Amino acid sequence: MPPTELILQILVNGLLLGGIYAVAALGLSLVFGIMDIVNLAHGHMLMIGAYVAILLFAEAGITPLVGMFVAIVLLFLLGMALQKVLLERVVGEGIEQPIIVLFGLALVLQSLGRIVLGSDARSTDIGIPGQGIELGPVLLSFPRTVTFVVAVVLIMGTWAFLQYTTTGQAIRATSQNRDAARYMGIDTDRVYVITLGIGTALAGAAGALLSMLFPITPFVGWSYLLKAFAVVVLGGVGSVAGTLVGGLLLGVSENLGTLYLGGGIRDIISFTIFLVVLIVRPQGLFGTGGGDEE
């Protein structure tokens, strides 16, 4: 039996990591809940965001926190371009076509990443001296604490945007009923463009944050896509609060699992949670099945 101090440290580390998982999953949940497409390239958008932060840090010495904002802007523009150039032609034409397009895009991004950036794992350094803040028997490491706080701010900012801005309200209206939104004068095509931009921007932000904690390679996209799926299923599609709770639960579950069973089972834990929740409560812990944003 591991000592209590170690278990507490693992729990805290899992909670702090879960915040980043929630950011990644929120982008996937938004796109699925509003556009009704499964973005299979979401994990590879995360990979691009991570490499933006890594390259800015390695080549120009720019802190990854600033690199994260650059990644957000670039991925937002990439998401909007993706919707205008590719997905606009296939969204609404059935579930298969967007999946095929996005699966192909994921493979292309992974191959380009391997060719251009190589297969070696790379990471960034947040640059804060010292190990962290001691809180009783628990150490809150600076990288995990800072990335968690930034992740929560991003989630709350996205929630506030959806709740209190005209564009956010148009996005929510479109998620509830696209045809009714059109009758009310909402440009649903523009809503889709903005939604995919926000979804990919959140993936890019999550990637930049993860680059401060873990090594990144061009092959991490599928793994983080699976984690994002697990969080969305756990929290419920369309629920911002559920996504945050789902991310925290997944982070804790992964860390406890690696403590007792070894570090090679992280993805197995994510996939197991994904399957169990689908079977037991397919609408998730907070989902209502209606696709409404909270």
Contents of the next structure:
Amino acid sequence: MPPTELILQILVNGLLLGGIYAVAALGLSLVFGIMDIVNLAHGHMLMIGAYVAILLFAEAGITPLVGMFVAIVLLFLLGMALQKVLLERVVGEGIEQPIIVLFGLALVLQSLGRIVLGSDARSTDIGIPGQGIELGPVLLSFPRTVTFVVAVVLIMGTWAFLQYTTTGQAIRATSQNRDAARYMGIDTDRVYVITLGIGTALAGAAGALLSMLFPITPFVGWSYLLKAFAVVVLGGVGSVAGTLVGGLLLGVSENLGTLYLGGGIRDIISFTIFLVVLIVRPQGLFGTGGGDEE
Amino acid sequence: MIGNPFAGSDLFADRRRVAALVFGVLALAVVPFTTTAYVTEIVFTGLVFVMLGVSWNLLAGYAGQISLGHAAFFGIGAYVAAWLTTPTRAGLPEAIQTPVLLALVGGGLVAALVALAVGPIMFRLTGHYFAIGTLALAAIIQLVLLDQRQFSGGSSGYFIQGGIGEDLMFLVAVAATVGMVASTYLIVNSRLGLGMRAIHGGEGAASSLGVNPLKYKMYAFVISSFMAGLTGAIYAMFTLYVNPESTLNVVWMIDTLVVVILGGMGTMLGPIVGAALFLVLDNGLRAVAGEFATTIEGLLIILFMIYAPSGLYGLIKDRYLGGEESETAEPEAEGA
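Switch from the form predicted alone to the form predicted in complex with its partner chain and give that structure.
The complete assembly is shown below, putting the previous chain first.
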């Protein structure tokens, strides 16, 4: 039995990591809830976002907190282009074509990443001075705390955007009923383009944040796709609050599992949680069924 | 929608085609004795592609269940064959040592058993959830084997003893390929295949007509997994080496997809045409484009899926063979 302080520390670290997972998952959930496609390249978009931050940090010493905004802009454009150029042609054509097109895209991104960026693991440093917070026996490390706060701000920002802007309203309307939204004069094609842009931008942001905590390689895409989808399933599709809770849950259970069962099985834990929840409660632990809710 | 789930298959429909197939098989059978080891190996890879393509096509192309975990069953088959022929290396009792041919069947059977066990659970998922669920399942199986070094050899791999030689294994591969193509043909044209194609066309409509979707999905999944496992076992006994990173790698899934998508989903000849094309393409690309080969394969998947979802065989058939299958086709229901 590990000492209590260690368990508490691991719990806290898991919670702080979970915030980033929630950001990644929110992007996936948004796209799934609104467009009814799972972006199988989502993890690879995250990987690209991480590398934007890594390259900016390595070449120009720019802190990933700034690099994150560059990643957000770049991936927003990439996501919009993806929808315009590829997905617009296959969305709504049954499920085979979008799944396979996105699988192909993930493959392209991974192999290009390997060639351009090399297979070595790279990471960044927060790059600004600061101190962690001591809470009794537990230390909230500076980078972990900052990334968590940024993650929560991003999630709240996305929620506010969906709730209070006209575009956000159009997106929500489209997710409820695409045809009805179109009759009301909403340009649903544009909504899809923006939605995929936001979805991939969130992946990019999560990647930039993760680069401060974990080494990144061009091959991490599949793993983060599955983790992000695990969070979506835990929290329920289309629920922002559920996604945040799901992210925290996954972060904590991954960290606790690693503590008791060894570091080698970190991904096994999260994928197993994912499968179990997916099968036992496909509507999510807290979700109301998301897309099925009409 | 892809392919044509309502059309039967005309693979053995006329004599000319049967003659061409027989000739093709005979030509394949003499490859190891008339060419170099290098060519034999390339053609062997092509046979593996055909087998993987045919097996995935049964599940995805005919029954409409897009699994992204096919590599796991290939890997399971490979490992079981390795364990059965070289048990002591994995710390298994020597008593389970099995002759090669039986070990191959064992690889397929264990893969089928795994499919039988996880199928009822996985098929609680549909569509996107099923695709990503199978992806997760495959990732778990790979990670577990990577973690269990004593059984899998870890990242340095596991050497197999007691093979029967490359030439003989090549002939086994030819026989297995013929067997899989023929049995898929029989299945697709039987009541079983009709049920599979019916749930592909529209699960709700099919079940309202008394077709039990789970039953037909399970048949497709178990048979397809058996074939994938057998293919993995044959591959392991040919190369005499397995390793969790390469044997269970998602690359096998990608190759399968490329083969079936290039050739044409939901058609009998699709995976065969696709494997031949992919073999030429893969070797050509590696010579011309070097490390960009995989990138180009990914682009091909995307482009074919958008612009030619019926694949190359579909294109050829529409253009030169007058689209004979589509004449008998009924209007398709959109998949659920």
